[in-house]
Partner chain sequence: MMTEQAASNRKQVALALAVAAVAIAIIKLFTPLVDLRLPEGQGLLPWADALDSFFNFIKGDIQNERFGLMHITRWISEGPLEFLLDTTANLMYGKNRWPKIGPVPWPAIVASVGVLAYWLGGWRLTFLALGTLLWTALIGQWDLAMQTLSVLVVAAPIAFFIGLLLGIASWKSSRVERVLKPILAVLQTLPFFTYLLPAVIFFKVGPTAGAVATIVYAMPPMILMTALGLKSVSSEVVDAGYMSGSSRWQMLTRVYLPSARTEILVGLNQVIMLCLAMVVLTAFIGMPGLGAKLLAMMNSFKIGRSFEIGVTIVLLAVMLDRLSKAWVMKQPEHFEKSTPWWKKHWALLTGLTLFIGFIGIAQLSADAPHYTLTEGKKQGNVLQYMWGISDEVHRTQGLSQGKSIDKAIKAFLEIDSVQATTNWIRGFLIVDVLIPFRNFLLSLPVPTIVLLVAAAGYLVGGLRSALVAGGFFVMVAVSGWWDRSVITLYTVVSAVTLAMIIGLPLAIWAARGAAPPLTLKSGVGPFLSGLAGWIFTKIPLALLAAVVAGSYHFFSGQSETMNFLAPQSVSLYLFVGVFLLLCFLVRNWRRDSVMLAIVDTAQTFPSFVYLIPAIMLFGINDVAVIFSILIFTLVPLLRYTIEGLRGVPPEMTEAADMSGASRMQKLFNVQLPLALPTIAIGFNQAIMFAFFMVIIAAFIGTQDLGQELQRTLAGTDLGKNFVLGICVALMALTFDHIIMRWADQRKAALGLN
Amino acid sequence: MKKLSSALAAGALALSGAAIAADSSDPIVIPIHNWSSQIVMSHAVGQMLEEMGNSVEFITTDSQAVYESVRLGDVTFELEVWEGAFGASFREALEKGGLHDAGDHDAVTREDWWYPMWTKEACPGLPSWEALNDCAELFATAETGGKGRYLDGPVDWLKHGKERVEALGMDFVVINAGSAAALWAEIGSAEKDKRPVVVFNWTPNFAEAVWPGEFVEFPEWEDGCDKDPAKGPNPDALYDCGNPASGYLKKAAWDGMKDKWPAAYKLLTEISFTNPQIAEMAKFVDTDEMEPEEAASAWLEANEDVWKPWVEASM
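Structure for this chain only, please, in the form predicted alone.
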């Protein structure tokens, strides 16, 4: 891992002399997933923890199964619990016990079907989902026949696009992207000739600054829409609602973390990133093509006024 500058390191270590003795020497295990903000954020926090004297280990983990890993103590914490994508897995793990809610980020999230603004010029009834469905043929490709093509997130993100299409009777075929990069490639390709396109997207990320666009407005989210068919407009189906329009972004921690690494745990509870900060982290990788470790170091060096108070509060 690339270290911070010696001056920053010395400052952090000076703040954390007590923490080095208090925390276990065992490595804190941080999961890595398959989208840029989570990867960079994890490395940034990992570098903060190392400067406090902790040992850190990164492991690649499925973004849904990670909550079971945290619950069992195989992974120490999760930094990005998105309500729309991972709320169900998080709640299920909470009910079993072994992990807990370690606080919210300041960021407000949204994850749903999205289109760049040139698409609205071709389908002016947007952002209504009914208007999108009426324009389905604009999104048709050879692989979808006469139906529209919607590019959903990777399969392991469990976005339930197919279930929503079925529940709302939409004339769309759902194709899963292989990665977040494939979503950006789809938008970039469509931009060349202003081809109408609808893809899975989320905020915060760098894309909103590069491609102005809007989320499709589906029937408003109701608690239980993913578990109770009575919720939402179709009484016989689940997932007939949009995702939460103002979702949380939480942190989850193994119950044993606060006793084994008390200073590190305090840092985790202090950390609270905003939408612009998270978008900047993603931009370093997705636009500026930096390696995640390099991006984390760059963000830390440019934002000492943000993270140093978190470290100080942890002492």
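Just so we're clear, the structure is a prediction, and the values are computed from it rather than from any experiment. Numbering follows the first chain given and starts at 1. First, how it differs from the form predicted together with its partner chain.
Comparing the rigid parts between these two forms, the hinge falls at Thr109 out of the candidates Tyr150, Ala180, Val40, Thr109. This chain moves as two rigid pieces, and the smaller piece turns through 21° between these two forms.
Since the structure above is the form predicted alone, I would like to see how the form predicted together with its partner chain looks, so please show that one next.
Just this one chain is shown here; partners and other molecules are left out.
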């Protein structure tokens, strides 16, 4: 079999690599979820690890339940811990023990109310939230009565749209979409007749390339806005600010990784991607229709100066 020889070669390589780095020859298990940048990034890091002589395996999992698996060591690390979307699950797993914070990426994340550009034509005062509130009627639908409709992310992303609407006294009804796919379908169906919509969105994300748009500017985030009513414009309410405009994007590692694969662990802590790099990875898959593995190879080939130093520092 053609694969046989290459498998043997890989095995030999793994053995020799293991001798130098003293990494275990067990496969490192990398979780992949269902959005492109995470899949490509995981494959890119996987290929770096293979370069170092480790064996790597990928497992598809749910992006919330994954922290339980990292904690138990069933998967070795998680490359994209978004502050907004997964912060809560991450913190909870952190408390239970078994995983730890393996450092931040350079990239910052932002998750907030967002609208596609055509909305601005109907409501020119945007992106200010007060202007949005004045146009609330534009966003009304059959089921919301006279109030505007804001489509929030799925409940398990633990956004606080409802609380914010109340805290700021906005004329909006918050509806939770059930999945990212549902959000895209909503924007997609509004696209044809340029119906104004305001939905939950985040960056970096493939959607920016498909539908240009902007985030709504809410009162700026202050630390403690989610815990201390005094922060933010409304003295009696929590969540009366926008989300942090620069949230973290972390890596999380299983506690046992450090001892079992020391070199790979070193690489994980070295790794730090920037927003443009993440956007480029996602673009390969979403726009250029590459497969994630190919996209990862293509990205690695084009950016050797970025990742080679990380690998060298970890060997």
